[in-house]
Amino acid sequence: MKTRLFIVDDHYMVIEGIRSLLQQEEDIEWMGHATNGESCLAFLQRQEPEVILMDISMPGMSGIELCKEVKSHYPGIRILGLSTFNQRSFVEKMIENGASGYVLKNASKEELLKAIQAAKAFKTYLSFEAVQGLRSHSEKDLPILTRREKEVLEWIAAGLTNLEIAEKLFISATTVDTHRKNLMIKFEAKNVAALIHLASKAGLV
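Model, the form predicted together with the DNA [one chain]:
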(Lines of atoms letter the chains of each structure in order from A and count residues from 1; the text may use other names and numbers.)
(Lines give C-alpha, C1' and ligand atoms only; values in the text may rest on other atoms or scores of the structure.)
Protein backbone atom coordinates (compact mmCIF):
# COMPACT_ATOMS: atom_id res chain seq x y z
CA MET A 1 0.00 0.00 0.00
CA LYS A 2 1.41 3.34 -1.04
CA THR A 3 1.83 6.16 1.44
CA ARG A 4 -0.06 9.23 0.33
CA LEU A 5 2.34 12.11 0.90
CA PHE A 6 1.83 15.86 0.82
CA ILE A 7 4.39 18.61 1.32
CA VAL A 8 4.16 22.14 2.66
CA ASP A 9 7.25 24.27 2.22
CA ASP A 10 7.70 27.80 1.01
CA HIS A 11 10.96 26.90 -0.73
CA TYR A 12 10.41 25.66 -4.20
CA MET A 13 13.88 24.13 -4.32
CA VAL A 14 13.24 22.03 -1.26
CA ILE A 15 9.95 20.74 -2.65
CA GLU A 16 11.70 19.89 -5.88
CA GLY A 17 14.51 18.20 -3.97
CA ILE A 18 12.19 15.99 -2.01
CA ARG A 19 10.13 15.15 -5.06
CA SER A 20 13.30 14.18 -6.88
CA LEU A 21 14.49 12.08 -3.96
CA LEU A 22 11.23 10.20 -3.68
CA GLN A 23 10.05 9.91 -7.25
CA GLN A 24 11.44 6.43 -7.82
CA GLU A 25 10.10 5.16 -4.53
CA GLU A 26 7.37 2.66 -5.24
CA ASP A 27 5.61 2.99 -1.93
CA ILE A 28 5.21 6.74 -1.94
CA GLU A 29 2.33 8.47 -3.68
CA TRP A 30 3.10 12.11 -4.28
CA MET A 31 -0.17 13.99 -3.75
CA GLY A 32 1.19 17.46 -4.30
CA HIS A 33 2.52 20.42 -2.42
CA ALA A 34 1.61 23.78 -0.96
CA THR A 35 3.82 26.77 -0.33
CA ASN A 36 1.91 28.07 2.66
CA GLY A 37 -0.43 27.02 5.42
CA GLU A 38 -3.57 28.39 3.85
CA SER A 39 -3.18 26.45 0.61
CA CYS A 40 -2.46 23.35 2.61
CA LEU A 41 -5.71 23.67 4.56
CA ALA A 42 -7.59 24.29 1.34
CA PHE A 43 -6.12 21.14 -0.17
CA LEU A 44 -7.14 19.07 2.83
CA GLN A 45 -10.80 19.93 2.28
CA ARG A 46 -10.70 17.89 -0.88
CA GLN A 47 -8.15 15.18 -0.30
CA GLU A 48 -6.61 13.57 2.70
CA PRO A 49 -2.98 12.49 2.66
CA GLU A 50 -1.62 10.08 5.23
CA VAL A 51 1.56 11.97 5.92
CA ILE A 52 2.38 15.65 5.57
CA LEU A 53 5.95 16.92 5.47
CA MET A 54 5.74 20.39 6.89
CA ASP A 55 8.32 23.16 6.96
CA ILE A 56 8.43 24.89 10.30
CA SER A 57 9.39 28.38 9.24
CA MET A 58 7.06 29.78 6.63
CA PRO A 59 5.77 33.26 5.96
CA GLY A 60 2.27 33.72 7.33
CA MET A 61 1.09 30.72 9.28
CA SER A 62 4.08 28.93 10.75
CA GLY A 63 4.46 25.16 10.60
CA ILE A 64 3.89 25.02 14.33
CA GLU A 65 0.50 26.72 14.03
CA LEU A 66 -0.42 24.79 10.92
CA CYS A 67 0.39 21.52 12.64
CA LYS A 68 -2.02 22.30 15.47
CA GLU A 69 -4.70 23.36 13.03
CA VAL A 70 -4.39 20.28 10.84
CA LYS A 71 -4.30 17.92 13.80
CA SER A 72 -7.45 19.39 15.32
CA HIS A 73 -9.43 18.91 12.10
CA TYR A 74 -7.79 15.75 10.81
CA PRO A 75 -6.35 13.83 13.75
CA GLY A 76 -5.59 10.86 11.50
CA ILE A 77 -3.03 12.72 9.44
CA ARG A 78 0.57 12.24 10.55
CA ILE A 79 2.78 15.28 10.37
CA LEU A 80 6.54 15.41 10.04
CA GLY A 81 8.27 18.68 10.90
CA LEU A 82 10.90 19.77 8.41
CA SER A 83 13.43 22.44 9.16
CA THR A 84 16.91 23.76 8.69
CA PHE A 85 17.10 24.62 12.35
CA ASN A 86 17.86 22.08 14.94
CA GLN A 87 16.38 23.97 17.82
CA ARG A 88 15.01 22.13 20.77
CA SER A 89 12.14 24.54 21.22
CA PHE A 90 10.94 24.03 17.67
CA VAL A 91 11.13 20.28 17.85
CA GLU A 92 9.31 20.31 21.17
CA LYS A 93 6.56 22.59 19.96
CA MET A 94 5.90 20.47 16.91
CA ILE A 95 5.69 17.31 19.01
CA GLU A 96 3.44 19.09 21.52
CA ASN A 97 1.17 20.07 18.65
CA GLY A 98 0.85 16.49 17.56
CA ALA A 99 3.63 15.96 15.05
CA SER A 100 4.95 12.43 14.54
CA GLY A 101 8.52 13.49 13.98
CA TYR A 102 11.08 15.96 12.88
CA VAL A 103 13.53 15.77 9.99
CA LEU A 104 16.31 18.20 9.18
CA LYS A 105 16.70 19.47 5.66
CA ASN A 106 20.18 18.06 5.42
CA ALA A 107 18.85 14.57 6.14
CA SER A 108 19.64 11.77 3.71
CA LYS A 109 17.08 10.02 1.56
CA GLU A 110 17.25 7.01 3.86
CA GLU A 111 16.53 9.09 6.89
CA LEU A 112 13.60 10.77 5.20
CA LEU A 113 12.13 7.43 4.15
CA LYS A 114 12.54 6.06 7.66
CA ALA A 115 10.70 9.03 9.07
CA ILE A 116 7.86 8.68 6.57
CA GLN A 117 7.53 4.96 7.21
CA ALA A 118 7.52 5.51 10.95
CA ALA A 119 4.87 8.20 10.60
CA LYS A 120 2.71 5.97 8.42
CA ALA A 121 2.86 3.33 11.16
CA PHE A 122 1.85 5.95 13.75
CA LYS A 123 5.29 5.91 15.28
CA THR A 124 7.54 8.80 16.14
CA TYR A 125 10.78 9.57 14.35
CA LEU A 126 13.35 12.22 15.12
CA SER A 127 16.40 13.06 13.05
CA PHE A 128 19.55 11.82 14.66
CA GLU A 129 20.72 15.39 15.00
CA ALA A 130 17.38 16.46 16.42
CA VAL A 131 17.65 13.81 19.08
CA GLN A 132 21.15 14.97 19.85
CA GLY A 133 19.83 18.46 20.13
CA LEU A 134 17.22 17.27 22.60
CA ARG A 135 19.75 15.23 24.54
CA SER A 136 22.56 17.67 24.82
CA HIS A 137 20.33 20.51 25.87
CA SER A 138 17.99 18.39 27.80
CA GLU A 139 16.90 18.79 31.39
CA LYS A 140 19.86 20.80 32.59
CA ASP A 141 20.04 23.49 29.98
CA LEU A 142 16.53 24.24 28.86
CA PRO A 143 14.58 25.56 31.79
CA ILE A 144 10.82 25.47 31.95
CA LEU A 145 9.60 29.01 32.34
CA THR A 146 6.36 30.19 33.85
CA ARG A 147 4.02 32.46 31.94
CA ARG A 148 5.15 35.50 33.85
CA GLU A 149 8.80 34.68 33.48
CA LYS A 150 8.47 34.42 29.72
CA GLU A 151 6.74 37.76 29.67
CA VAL A 152 9.43 39.41 31.75
CA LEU A 153 12.14 37.76 29.66
CA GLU A 154 10.72 39.25 26.49
CA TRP A 155 10.66 42.73 27.92
CA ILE A 156 14.20 42.37 29.21
CA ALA A 157 15.31 41.34 25.72
CA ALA A 158 13.53 44.38 24.35
CA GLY A 159 15.78 46.55 26.47
CA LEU A 160 13.43 47.66 29.23
CA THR A 161 14.69 48.20 32.77
CA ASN A 162 13.05 46.57 35.76
CA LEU A 163 11.16 49.75 36.52
CA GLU A 164 9.86 50.07 32.98
CA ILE A 165 8.76 46.46 32.92
CA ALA A 166 7.04 46.96 36.27
CA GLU A 167 5.04 49.84 34.84
CA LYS A 168 4.18 47.81 31.77
CA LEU A 169 2.90 44.85 33.77
CA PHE A 170 1.39 46.87 36.64
CA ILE A 171 3.54 45.19 39.27
CA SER A 172 6.33 46.46 41.46
CA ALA A 173 9.91 46.69 40.31
CA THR A 174 10.98 44.30 43.04
CA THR A 175 8.72 41.63 41.62
CA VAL A 176 10.28 42.07 38.23
CA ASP A 177 13.64 41.75 39.93
CA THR A 178 12.56 38.47 41.50
CA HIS A 179 11.48 37.09 38.14
CA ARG A 180 14.77 38.22 36.73
CA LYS A 181 16.65 36.45 39.50
CA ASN A 182 14.69 33.26 38.90
CA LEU A 183 15.32 33.45 35.18
CA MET A 184 19.00 33.80 35.88
CA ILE A 185 18.98 30.78 38.18
CA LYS A 186 17.00 28.68 35.72
CA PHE A 187 19.34 29.50 32.88
CA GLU A 188 22.41 29.33 35.08
CA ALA A 189 23.39 32.69 33.66
CA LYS A 190 25.79 35.05 35.39
CA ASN A 191 24.18 38.19 34.09
CA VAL A 192 21.57 39.52 31.72
CA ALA A 193 23.86 39.31 28.68
CA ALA A 194 24.35 35.59 29.14
CA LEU A 195 20.66 35.20 29.91
CA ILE A 196 19.52 36.79 26.67
CA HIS A 197 22.17 34.94 24.73
CA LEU A 198 21.00 31.57 26.01
CA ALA A 199 17.33 32.43 25.65
CA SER A 200 17.89 33.60 22.12
CA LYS A 201 19.83 30.47 21.18
CA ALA A 202 16.98 28.41 22.62
CA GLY A 203 14.51 30.29 20.46
CA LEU A 204 12.67 31.73 23.44
CA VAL A 205 13.13 35.30 22.37
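For clarity, every value in this text was computed on a predicted model and none was experimentally measured. Take the two forms, find the largest set of C-alpha atoms that superpose within 1.5 Å, and that set is the rigid core. Positions refer to the first chain, counted from 1. First, how it differs from the form predicted on its own.
Here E25 does not count as shifted, since its C-alpha moves by less than 2 Å between these two forms after the core is aligned. Comparing the forms between these two forms on their rigid core, the Cα displacement of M13 stays under 2 Å.
Requested next: the structure of the form predicted on its own (the form predicted together with the DNA having been shown above).
One chain, no partners, no other molecules: that is all that follows.
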Protein backbone atom coordinates (compact mmCIF):
# COMPACT_ATOMS: atom_id res chain seq x y z
CA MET A 1 0.00 0.00 0.00
CA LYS A 2 1.30 3.43 -0.95
CA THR A 3 1.79 6.05 1.76
CA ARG A 4 -0.35 9.13 1.09
CA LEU A 5 2.05 12.04 1.66
CA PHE A 6 1.40 15.78 1.98
CA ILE A 7 3.85 18.61 2.67
CA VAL A 8 3.39 22.01 4.33
CA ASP A 9 6.20 24.51 3.79
CA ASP A 10 6.27 28.19 2.91
CA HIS A 11 9.30 27.74 0.62
CA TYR A 12 8.40 26.44 -2.82
CA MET A 13 12.01 25.36 -3.42
CA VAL A 14 11.79 23.01 -0.41
CA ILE A 15 8.50 21.55 -1.64
CA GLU A 16 9.90 20.98 -5.12
CA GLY A 17 13.14 19.56 -3.74
CA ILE A 18 11.36 16.96 -1.61
CA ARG A 19 8.85 16.18 -4.37
CA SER A 20 11.65 15.53 -6.89
CA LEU A 21 13.43 13.33 -4.31
CA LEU A 22 10.38 11.17 -3.71
CA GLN A 23 8.33 11.28 -6.94
CA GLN A 24 9.94 8.12 -8.36
CA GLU A 25 9.29 6.14 -5.16
CA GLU A 26 6.65 3.45 -5.78
CA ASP A 27 5.61 3.42 -2.10
CA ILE A 28 4.75 7.14 -2.00
CA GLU A 29 1.55 8.74 -3.27
CA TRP A 30 2.14 12.50 -3.50
CA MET A 31 -1.08 14.24 -2.44
CA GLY A 32 0.09 17.80 -2.86
CA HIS A 33 1.28 20.68 -0.72
CA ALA A 34 0.25 23.77 1.22
CA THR A 35 2.34 26.87 1.90
CA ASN A 36 0.68 27.82 5.21
CA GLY A 37 -1.42 26.45 8.05
CA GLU A 38 -4.75 27.79 6.79
CA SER A 39 -4.48 26.16 3.35
CA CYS A 40 -3.34 22.91 4.97
CA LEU A 41 -6.45 22.83 7.19
CA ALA A 42 -8.65 23.65 4.18
CA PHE A 43 -7.10 20.72 2.24
CA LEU A 44 -7.70 18.32 5.16
CA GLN A 45 -11.42 19.06 5.03
CA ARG A 46 -11.44 17.45 1.57
CA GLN A 47 -8.75 14.76 1.75
CA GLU A 48 -6.78 13.01 4.46
CA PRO A 49 -3.14 12.06 3.92
CA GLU A 50 -1.47 9.46 6.14
CA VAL A 51 1.74 11.42 6.71
CA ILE A 52 2.39 15.18 6.63
CA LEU A 53 5.88 16.66 6.39
CA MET A 54 5.38 19.91 8.29
CA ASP A 55 7.71 22.92 8.31
CA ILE A 56 8.16 24.40 11.80
CA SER A 57 8.86 28.05 10.94
CA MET A 58 6.06 29.49 8.83
CA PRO A 59 4.53 32.97 8.80
CA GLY A 60 1.16 33.17 10.56
CA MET A 61 0.42 29.81 12.15
CA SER A 62 3.67 28.03 13.04
CA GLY A 63 4.20 24.32 12.41
CA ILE A 64 4.09 23.77 16.18
CA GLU A 65 0.59 25.33 16.40
CA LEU A 66 -0.56 23.63 13.19
CA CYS A 67 0.63 20.23 14.45
CA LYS A 68 -1.53 20.59 17.58
CA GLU A 69 -4.53 21.73 15.52
CA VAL A 70 -4.25 18.87 13.01
CA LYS A 71 -3.79 16.20 15.70
CA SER A 72 -6.82 17.46 17.64
CA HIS A 73 -9.10 17.11 14.58
CA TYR A 74 -7.38 14.28 12.69
CA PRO A 75 -5.63 12.09 15.29
CA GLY A 76 -4.90 9.36 12.71
CA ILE A 77 -2.65 11.60 10.61
CA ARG A 78 1.04 11.21 11.39
CA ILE A 79 3.14 14.38 11.34
CA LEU A 80 6.89 14.70 10.81
CA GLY A 81 8.40 18.03 11.84
CA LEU A 82 10.62 19.49 9.12
CA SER A 83 13.17 22.15 9.94
CA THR A 84 16.60 23.60 9.27
CA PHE A 85 17.12 23.76 13.05
CA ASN A 86 17.69 21.00 15.61
CA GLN A 87 16.81 23.38 18.45
CA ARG A 88 15.70 21.41 21.50
CA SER A 89 12.58 23.50 22.18
CA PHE A 90 11.31 22.96 18.60
CA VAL A 91 11.84 19.20 18.78
CA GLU A 92 10.21 18.90 22.21
CA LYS A 93 7.19 21.06 21.34
CA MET A 94 6.49 19.15 18.12
CA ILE A 95 6.62 15.81 19.96
CA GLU A 96 4.49 17.20 22.81
CA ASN A 97 1.90 18.33 20.24
CA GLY A 98 1.66 14.84 18.78
CA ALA A 99 4.26 14.69 15.99
CA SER A 100 5.62 11.26 15.09
CA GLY A 101 9.11 12.58 14.48
CA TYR A 102 11.46 15.31 13.43
CA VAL A 103 13.70 15.50 10.35
CA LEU A 104 16.09 18.20 9.20
CA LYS A 105 15.74 19.69 5.71
CA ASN A 106 19.22 18.46 4.78
CA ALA A 107 18.09 14.83 5.24
CA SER A 108 18.98 12.32 2.52
CA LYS A 109 16.28 10.55 0.53
CA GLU A 110 17.02 7.37 2.51
CA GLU A 111 16.48 9.14 5.82
CA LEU A 112 13.26 10.80 4.63
CA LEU A 113 11.88 7.44 3.51
CA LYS A 114 12.90 5.83 6.79
CA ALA A 115 11.12 8.60 8.73
CA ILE A 116 7.97 8.32 6.59
CA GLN A 117 7.88 4.51 6.97
CA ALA A 118 8.34 4.79 10.75
CA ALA A 119 5.55 7.38 11.00
CA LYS A 120 3.21 5.22 8.90
CA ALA A 121 3.87 2.32 11.29
CA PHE A 122 2.98 4.60 14.26
CA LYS A 123 6.61 4.71 15.41
CA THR A 124 8.63 7.77 16.37
CA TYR A 125 11.55 8.85 14.20
CA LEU A 126 14.08 11.48 15.27
CA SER A 127 16.98 12.39 13.02
CA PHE A 128 20.47 12.10 14.51
CA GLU A 129 20.69 15.91 14.74
CA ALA A 130 17.34 16.11 16.55
CA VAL A 131 18.54 13.58 19.13
CA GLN A 132 21.74 15.62 19.56
CA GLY A 133 19.60 18.71 20.14
CA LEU A 134 17.67 16.94 22.91
CA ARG A 135 20.88 15.58 24.46
CA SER A 136 22.54 18.97 24.54
CA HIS A 137 19.71 20.17 26.78
CA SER A 138 20.14 17.47 29.37
CA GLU A 139 23.89 17.99 29.49
CA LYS A 140 24.41 21.71 29.11
CA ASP A 141 21.22 23.76 29.29
CA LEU A 142 20.09 23.06 32.85
CA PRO A 143 19.29 26.29 34.65
CA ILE A 144 21.85 27.34 37.26
CA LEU A 145 20.12 27.67 40.64
CA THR A 146 21.30 29.34 43.82
CA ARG A 147 21.35 27.30 47.03
CA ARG A 148 18.25 29.14 48.25
CA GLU A 149 16.40 28.55 44.96
CA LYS A 150 17.12 24.82 45.26
CA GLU A 151 15.68 24.80 48.80
CA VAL A 152 12.57 26.70 47.69
CA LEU A 153 12.16 24.38 44.69
CA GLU A 154 12.27 21.29 46.93
CA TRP A 155 9.58 22.69 49.22
CA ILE A 156 7.42 23.74 46.23
CA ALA A 157 7.68 20.16 44.95
CA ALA A 158 6.60 18.97 48.40
CA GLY A 159 3.41 21.02 47.97
CA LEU A 160 4.07 23.78 50.53
CA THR A 161 2.63 27.28 50.18
CA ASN A 162 4.78 30.44 50.13
CA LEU A 163 3.95 31.08 53.80
CA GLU A 164 4.83 27.54 54.86
CA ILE A 165 8.13 27.68 52.92
CA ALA A 166 8.90 31.05 54.53
CA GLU A 167 8.45 29.53 57.99
CA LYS A 168 10.67 26.56 57.13
CA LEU A 169 13.50 28.73 55.75
CA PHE A 170 13.10 31.67 58.17
CA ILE A 171 12.59 34.18 55.37
CA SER A 172 9.63 36.34 54.36
CA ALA A 173 6.78 35.08 52.15
CA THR A 174 7.62 37.92 49.72
CA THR A 175 11.18 36.58 49.35
CA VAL A 176 9.82 33.09 48.72
CA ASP A 177 7.52 34.52 46.04
CA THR A 178 10.51 36.23 44.38
CA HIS A 179 12.43 32.92 44.33
CA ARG A 180 9.35 31.16 42.93
CA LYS A 181 9.07 33.71 40.10
CA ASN A 182 12.79 33.41 39.32
CA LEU A 183 12.46 29.61 39.17
CA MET A 184 9.54 29.89 36.73
CA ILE A 185 11.62 32.19 34.50
CA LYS A 186 14.72 29.98 34.64
CA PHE A 187 12.75 26.84 33.74
CA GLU A 188 10.50 28.70 31.25
CA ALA A 189 7.52 27.22 33.11
CA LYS A 190 4.01 28.67 32.80
CA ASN A 191 2.74 27.25 36.09
CA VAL A 192 3.87 25.32 39.17
CA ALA A 193 2.90 21.93 37.72
CA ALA A 194 5.13 22.58 34.69
CA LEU A 195 7.92 23.81 36.97
CA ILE A 196 7.87 20.60 39.04
CA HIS A 197 7.66 18.45 35.90
CA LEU A 198 10.68 20.19 34.30
CA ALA A 199 12.70 20.16 37.53
CA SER A 200 11.92 16.47 38.01
CA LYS A 201 12.97 15.69 34.41
CA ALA A 202 16.23 17.53 35.07
CA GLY A 203 16.77 15.47 38.24
CA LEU A 204 16.63 18.52 40.51
CA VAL A 205 13.75 17.32 42.70
